[in-house]
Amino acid sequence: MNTDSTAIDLEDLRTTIAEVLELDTEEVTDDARFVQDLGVDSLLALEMQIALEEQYGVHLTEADLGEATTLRATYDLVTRKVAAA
């Protein structure tokens, strides 16, 4: 598998998360914490999980969601999952 097919675009990920959270993309900074800074609750976390699974064709567990606390952490997680698929 070549790296181009597994590359995740950070800005596309930022846009997806911003759309789910109904925020401007500028608010979803690399290090903004989803729960503490952006007000993500369990329902929004589930919506984000579904959107990411559909967009990137990966399966995310509850433990994965616990790890994905910022855009940067989510990017790293999704990149690993896509590469492993």
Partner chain sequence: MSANELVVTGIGVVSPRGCDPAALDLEGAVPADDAWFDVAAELGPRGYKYVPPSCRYLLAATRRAVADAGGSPAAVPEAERGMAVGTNSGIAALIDGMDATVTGPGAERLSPATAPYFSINTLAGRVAMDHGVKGWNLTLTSPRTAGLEALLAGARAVAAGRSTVLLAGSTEAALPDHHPAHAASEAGAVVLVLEPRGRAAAAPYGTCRTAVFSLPAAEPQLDEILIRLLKDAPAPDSALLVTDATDASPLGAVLADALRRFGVPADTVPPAAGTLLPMLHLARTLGRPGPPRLLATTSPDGACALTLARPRHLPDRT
Given for the second form:
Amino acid sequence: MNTDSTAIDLEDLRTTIAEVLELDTEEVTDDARFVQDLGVDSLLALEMQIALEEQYGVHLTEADLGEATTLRATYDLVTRKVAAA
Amino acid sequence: MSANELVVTGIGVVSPRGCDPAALDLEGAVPADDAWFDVAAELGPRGYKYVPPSCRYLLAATRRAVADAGGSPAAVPEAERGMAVGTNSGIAALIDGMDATVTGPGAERLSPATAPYFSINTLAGRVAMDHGVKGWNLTLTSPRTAGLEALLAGARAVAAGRSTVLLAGSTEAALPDHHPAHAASEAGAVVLVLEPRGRAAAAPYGTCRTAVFSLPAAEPQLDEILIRLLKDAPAPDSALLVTDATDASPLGAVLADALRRFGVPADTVPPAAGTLLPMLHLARTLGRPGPPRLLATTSPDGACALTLARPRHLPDRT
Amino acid sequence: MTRVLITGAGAVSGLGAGVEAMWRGLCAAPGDPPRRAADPGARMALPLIHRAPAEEGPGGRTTRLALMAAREAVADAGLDGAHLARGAVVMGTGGGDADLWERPLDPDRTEAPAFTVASAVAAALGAGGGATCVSNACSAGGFGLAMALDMIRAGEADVVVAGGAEAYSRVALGCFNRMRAVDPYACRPFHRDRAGTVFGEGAAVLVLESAGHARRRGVRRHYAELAGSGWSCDAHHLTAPDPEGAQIRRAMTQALADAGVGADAVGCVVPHGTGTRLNDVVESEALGAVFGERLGRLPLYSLKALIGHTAGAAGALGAVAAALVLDRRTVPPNVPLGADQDPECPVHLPQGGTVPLTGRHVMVNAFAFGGNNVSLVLEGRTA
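Please move on to the form predicted together with its partner chain, as the form predicted on its own is already shown.
Now the complete complex, all chains and molecules, led by this one.
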């Protein structure tokens, strides 16, 4: 598998997360903190986990989820998971 | 007429039968789907993605009722606000869909953010979050009667000093497509704002008081129950019974006979699947000036609820 | 104000059928683990439940449990048909007869309306004074009793048969699994490793009666008085408690005020204590705010550790436990926690043997999804 097909598009990820959180994509800035800035609670975090697993075909543990505190952190996490898959 | 007597100061309705309480079209059937409800127009563009239909209706009806009351619930401290909601089929379709998921692909495929709504009290719980209802919150669920019952339970809680202001209503959503009673589904919500006459700023719509009983056990006491309900109030000039045809159930006939003894002629309309129809009739009765009227509903299991609605007289709300 | 007596009691839970079986179970504290539900449709990681011995028969399982407890309570109180004809019924249940209205695995089964628990009890008892089904989730049974108290005080009824009932619900358990709210081992309130709750089945019903009515019909003995209740709503989050605990504190202090006693009168608390991480800490802190420095000495009886979280029945089973504690002047031993008790929950959980009750009042807490909180205060007989 070449790197092109495993690369994650940051804007796609932003759109996915914005949809899960019912936000405009502009509000999901690279560094907005999900919990403190965007009002994510534990149930929305689980909702986000499902969306990411479905879209990127990866498996995320709850520890992984704890790492995904911002869009940028989530991008790094998913990129790593996809590469390892 | 005491200053503590609760008066209705706001009415909120969202229903395929209309949203203007005074102009509700309560004849005939309405389609059992969600297409009539514009969530963005009622509630705004976002924040309700994971909220099931019956909760959206209740949120919208509450907003309308609170606005109609001039925002008076917001004028009392949060601990002084109470809410009683009746619903029977409010989450029936949601539970059905969740169970299809659990028994099919498994519980891991449930939506986590929608999962809390398996518990029917979260419908009113969500409204409490939006309106700072911290006094207390009750969800009543008996078939057909729970909407009118919410008025009684709510008034009792206010009388016991558990809050100053009361939001009381009913919400329902369509039954699952494959349910035998799907065609009789109800969708929509009614919410009333009630507060003590002494503190009501807006000219009130009127008052209501409710009694509940179970037949046949209560039949020997029916006259006593009616005397107590009608005490110290102008006599109602008519009654509307939301009840099964008398050949299917004797309850309506027993009730109609008792009312006839009190000189109150009773009309009968067939029930719908939930607890909403009697509340829609109540909203319409209170929504326009008129004589006192009795509204009743019966459930095949014997439960009955009877509400005396006393709308304002014309000169009262000028 | 009208005094309201508990003149009859009925209970069924994982400890068995009947109030005496319950008391024996409380004193023995067997601490049996939950079982996996025998339900082929329960596709979830942790289908754990404490089953109660429901009688076979027509109708839904919750209704059958409710009827067992209601019939026991009415017989215990010695109520006859004439008393019951004027009596009311209030039953709390979170999910009603979930086995009937969840999507049936058996396609030939007819669909029944939901939430007929109270009306079925009223019909079976011949109670004519109304049948209210209250579905405030895990505080429904507590609210059922509190509403009955207000009904009697308001003069709407002299006798109310009230309580709560809950049976296994596949959807409820599936949702708790999905929300990561089920402990894989057991219901372990106040345990440092607690990881959620475990549901149990059960029903509890009390006969509540005005003191005047009880006297007129010659009642010679009552368990205790239901002396007060306090209600509140967090209005904070659908599932999580408000971490400040302001509203559960208010429910407790209002219940004490309604009963006309101070916190120092309370000799035992049956807490809500579900084993959910945040809930137990918030409740411990609120108890500390209400009872002050007595928190470390005030006996708590942590019922759910023994029978699981019986949801809509939990507040009513807690009230039966409280009535028995007052009736027998004895606090049963808690399921041993020992050194595993969470230091963030510095409550007193007597273990290893019964302790005598000091004080004349017992508090029962029932909190729920939607932040629906109720506290009850029961008062013992004068000696």
